[in-house]
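Okay, so here's just one chain, in structure tokens, the form predicted alone.
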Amino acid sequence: MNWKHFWDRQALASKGAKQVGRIMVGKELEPKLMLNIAQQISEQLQLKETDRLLDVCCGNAYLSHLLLPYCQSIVGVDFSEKLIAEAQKLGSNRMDFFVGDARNFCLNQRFDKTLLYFSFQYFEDYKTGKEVIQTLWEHTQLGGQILIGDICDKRKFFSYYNSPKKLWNWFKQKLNKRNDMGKFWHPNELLQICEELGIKGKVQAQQTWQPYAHYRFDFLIEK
């Protein structure tokens, strides 16, 4: 799946939450719900007003903007030039955005906290996932936290593909060598990556009120 082409096209076709896939049953998630998600992330990362936050796969910075009240500043990275152009329209002097690939970007700086949210499914094999986690680790200060959030859970594959229609659409996409949902990860895969990298990670269940909690999980790494 050519995800860069997918998200460049999404950037032109939509606005706001839809532009970054924050939808349910074809509709944008409610602003209040997105605010609650931002607050939940701030608690998981223990964000403080002095923290510099790195938001990887930030898209159009819809979520980054909601997290700004919880920290000092935010740097966002995404591989879609079109989505970064949308992010830069926000114009805050406490936010900077760069085009970069999550697998190997280099900003030559470290951050207090690092976030990669609603995007890990687009890294579709173990090697790529490991490269991403290594890059996040290299950009995080000692004593910081890394949150990889909203990860599709392989154990709950049929909680998402829960109807003949959904399964048929998945099968057709597989035949055409595309899959809009990307990879469903098993939590043990992330734990194994962390073990190989010599770092500590733990699986976190999502809160029941979160919109995709029935088939997703979070993963927290402490440095």
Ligand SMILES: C[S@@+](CC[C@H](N)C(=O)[O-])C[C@H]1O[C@@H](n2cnc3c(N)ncnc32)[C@H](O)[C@@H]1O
Contents of the next structure:
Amino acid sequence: MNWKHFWDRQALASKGAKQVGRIMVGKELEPKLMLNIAQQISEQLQLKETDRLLDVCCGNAYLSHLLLPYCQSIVGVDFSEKLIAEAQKLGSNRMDFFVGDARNFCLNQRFDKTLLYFSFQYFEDYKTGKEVIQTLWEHTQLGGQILIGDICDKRKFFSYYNSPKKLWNWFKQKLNKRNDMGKFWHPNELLQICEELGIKGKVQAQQTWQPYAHYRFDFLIEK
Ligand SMILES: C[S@@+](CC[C@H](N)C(=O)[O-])C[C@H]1O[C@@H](n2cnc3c(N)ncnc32)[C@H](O)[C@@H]1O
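I would like to compare: after the form predicted alone, may I see the structure of the form predicted together with the ligand?
Once more the chain from above appears, this time first in line as the rest of the complex follows.
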């Protein structure tokens, strides 16, 4: 799947939530639910008002701007110029955005906290996942936290593809090499990557109220 092409096209949607796939059963997630997700992230990252947050794969900053009340400033990175252009329209002097690929961008600075949310599935093999984690690590201050959130869980593949129709669609997409969900990761793969990089990471289960808790998990890395 050409994800760059996919997300550039997605940026043409009229609603902000749709531009970053924040939909469930065809409907945008409720604003209140998005606020709760932002609060949950702020707790996992122990965000403080003095923190500089790096949001990788930020898209149009639909989520980033909800995190702004919990920190001092946010820098967002995404490889879709079109989504970054949407993010820049928000025009906050506490947010800054750059076009870059999560696998290898370099901002020449380190952040107190780093986030990559609802996007790890677009890194479709072990080597790429490792490159991304290495890049997040290099951009985070000593003593900081990295949250990779909303990762599709390989162990819960059938909780997502839970009907013959969905499975049939998955099979057809797979044949055409156009699967629109990306990779379902096993938590052990992330633990293995961390071990190879000599860093400490732990798997976190999501809370039941979270919209994708039935097939996703979170992963927290301490630097
Ligand atoms: C589902 S959206 C998530 C946006 C936001 N993080 C959120 O939680 O609402 C996925 C985002 O990942 C970005 N993305 C995918 N692969 C990327 C890569 N290799 N480098 C940078 N951004 C990438 C897409 O452009 C898109 O904005």
